[in-house]
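A single chain, nothing else alongside it, follows as structure tokens in the form predicted on its own.
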Amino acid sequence: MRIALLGFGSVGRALARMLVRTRAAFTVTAIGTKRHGAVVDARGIDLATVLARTDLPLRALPPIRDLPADVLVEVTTLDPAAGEPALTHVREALDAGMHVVTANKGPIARAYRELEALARERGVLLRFEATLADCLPVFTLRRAALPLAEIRAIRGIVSSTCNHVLSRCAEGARFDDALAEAQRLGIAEADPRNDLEGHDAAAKAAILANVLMDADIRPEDVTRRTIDAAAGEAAAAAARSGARVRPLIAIARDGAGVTASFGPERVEPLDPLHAVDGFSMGLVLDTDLAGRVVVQLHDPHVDQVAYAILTDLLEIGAAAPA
């Protein structure tokens, strides 16, 4: 299959590498950046010329719908706030009957039932599973494993920067320290705000309820609370009690409708959660036929984004007629 990648960013690299490495049967033929120039070529890119690069030889992408693609996978920056320009691209990319990988969170959480019908309608697959928590299997984990169970609650730790934060302040960090800590890391970002604030687990909690509960929630229905220094200093009482604060996303469903909220929750130590420190991150789901479902994905880094790519990948290669 042939793919276009929109971005070529950490992670974009990130995924050109590993397609080098596993000889995937992909062939990429178009790649396109904002202030790096693009590249297409039908016949396929030396993705490893390409690495070693900084700029590409063309100054602009040519519209979605003209390039030599199958699939397009969408790896932009982001505007967290409108979902652009990603909601665009993968917008385009359906309407021209391309299938769409997307690591953006902004599309799915903004206008997931849209899109989701626009590619029923064009006979394509969407798919997202990096859009969450880097390669932590839950869109994947429902098709295959519980395609027939009722999913009536998620609580989680998707905030891998803000998880970081307590579980260095249960050890006795001061909470700026451990903030800087992980900016040094390259985890989080020179303004935390998006993090700290819910701003993205919002966003991460009103796709978990709309893929997997059915919801038709936006990000701003959910109820956030600042993960802070007073966060912190909570974290490290609870340590010295055996438990931890986490910062939890819960949904569930009550008689209203599904109800989602984020921030610093104190878990004990028989909680499933309670042992996902650092950067690792989590997802418990109750279900009514399956019970409960804990899955967990221990310190990850960019290739585990690019590894989710590629499943969604596999698995759109193994559906496409031969």
Contents of the next structure:
Number of protein chains: 2
Amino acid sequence: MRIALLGFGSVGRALARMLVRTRAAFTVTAIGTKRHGAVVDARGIDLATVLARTDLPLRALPPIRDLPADVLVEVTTLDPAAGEPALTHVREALDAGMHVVTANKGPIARAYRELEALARERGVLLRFEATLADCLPVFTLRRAALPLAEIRAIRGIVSSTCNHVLSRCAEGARFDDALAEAQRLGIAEADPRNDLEGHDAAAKAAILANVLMDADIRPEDVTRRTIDAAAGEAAAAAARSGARVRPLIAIARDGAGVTASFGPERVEPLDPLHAVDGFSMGLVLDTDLAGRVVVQLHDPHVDQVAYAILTDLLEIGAAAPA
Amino acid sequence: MRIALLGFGSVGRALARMLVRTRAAFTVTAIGTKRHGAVVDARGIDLATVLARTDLPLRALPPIRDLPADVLVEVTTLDPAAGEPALTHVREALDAGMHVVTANKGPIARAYRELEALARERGVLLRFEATLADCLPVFTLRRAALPLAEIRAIRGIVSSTCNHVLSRCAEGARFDDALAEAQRLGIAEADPRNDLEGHDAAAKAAILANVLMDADIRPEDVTRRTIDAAAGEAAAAAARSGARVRPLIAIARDGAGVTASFGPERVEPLDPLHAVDGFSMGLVLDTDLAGRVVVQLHDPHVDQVAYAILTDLLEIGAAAPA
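What does the same protein look like in the form predicted in complex with a further copy of the same chain, given that the last one was the form predicted on its own?
And the full complex, kicking off with our chain again.
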């Protein structure tokens, strides 16, 4: 299977390293970057060589429909508000009959129904495991382990940054220091409002609601309470009594519709989300046929984002051999 | 896809009810019981009618190879020591070119390599999700969400009975009372030694080691420490300091081989197995590519066993359409 890779930052490079390491049966035929050029080779690009370079030979990538590839891997820099340019890339690739794997929340949070319908119409697959929580098994889990089951409610921790900050506050750190530490480690952005105000978590809640619970909500429909210094103080107080304050999303059916929220919540020690500490993430899925199923990913790093993309590629490879 | 159902106790009946409820595209063509007769109808058995009966019309089921079925569902009464008669049933069905789904630990714990080789040779699938921990996603998870990853170590709680007893002791109950309660609820057997001495957990540890970590160990190779009144007292003491004592299995690579153990272990509040309370079960999988992945199933009942079988049937149906 031939892969066109759009975006060659930390995630794209981690994926390239993992493809080399696992000797997975994929050939990368195109790599495009925003500022460092592009490369196209229908016979296959030598990834080790490309990983060692800072700039690629072509000035820009040809149009997506002209790429010699069966699947587009979309890992360009995120614009969470509009979901662009990822949304345009995904749409173009599906329209051209290419499978798509994306790590970008925007297109899925804003246009899942449209994109899924387009993929079905063109007979290709759209996969996006990495959009939610690195390689935390969510959409693969749903397809493989929770078929036919109705998912009735979801609680979870999907923001590494917020969870890290509140975890450090629980250990006695000041909120500002914990946030500065997360920024120093490169997990919180220079402007941390996207995480702390819950915009990132709201996009993920919309994805979960729309994909797993057949809802049709937008990120703006998710009620948000900010993770702030007061939440940090609550986290410290909770820790003194053996509990934790965690940045939780909660999604539930409410009559005909689905409602979703984000905010700091007290979590007791026998709650399955209590031990989801630091950079870890996790979900509690309440279902009819499978009961209550919990998944967690502990202390992930960028390799786990790349692995989520790799599992999507492997599923496409198995379902739709070239 | 045509199903022959061997065993019509609580699990077999729960599966029949779930097939009716979900209108899954399967036809049950044969049902065999040990003491209440059998029924065979190549056009399909009306499950609602059979569920209302106490005895079935035929005295005994014909030989497995003569059944008009594509898949054998093996849910006969467990003989954990020898794995019989389940092992013979599974072997006969695979040999006759039928897919097999079993909820019986014995055949998988004792003869996984032989049975898997036979299934491959005959071009059929052997599935056993329900052997481990009801519908806790384990083998489906491995196939769908953890491909290519090496599983390096496993810790987990796979014994509902032991975990319930220690959980009740943590709440202040006496060990004997907690055990009697589990027996009254029908989850502990009249002779509870199979659970408390870890024979059941050892069989599950052998399955995990052999299937997920490419080991070749037998249940007898698993080091066992009994869950007893002293463990109950330790559970009560741990609870007073905010921790829990849980019945843990631990599997790890040790040089060239794989070692496995079972016994009561203290678990701190930030351990992902701390909140796996009561009848709940869970696993912590340490992997190379996916990092640390945790799955839990909270408060399962017999419907979750049936659901595990149903997910196996759906996977077979998707992979090998009749």
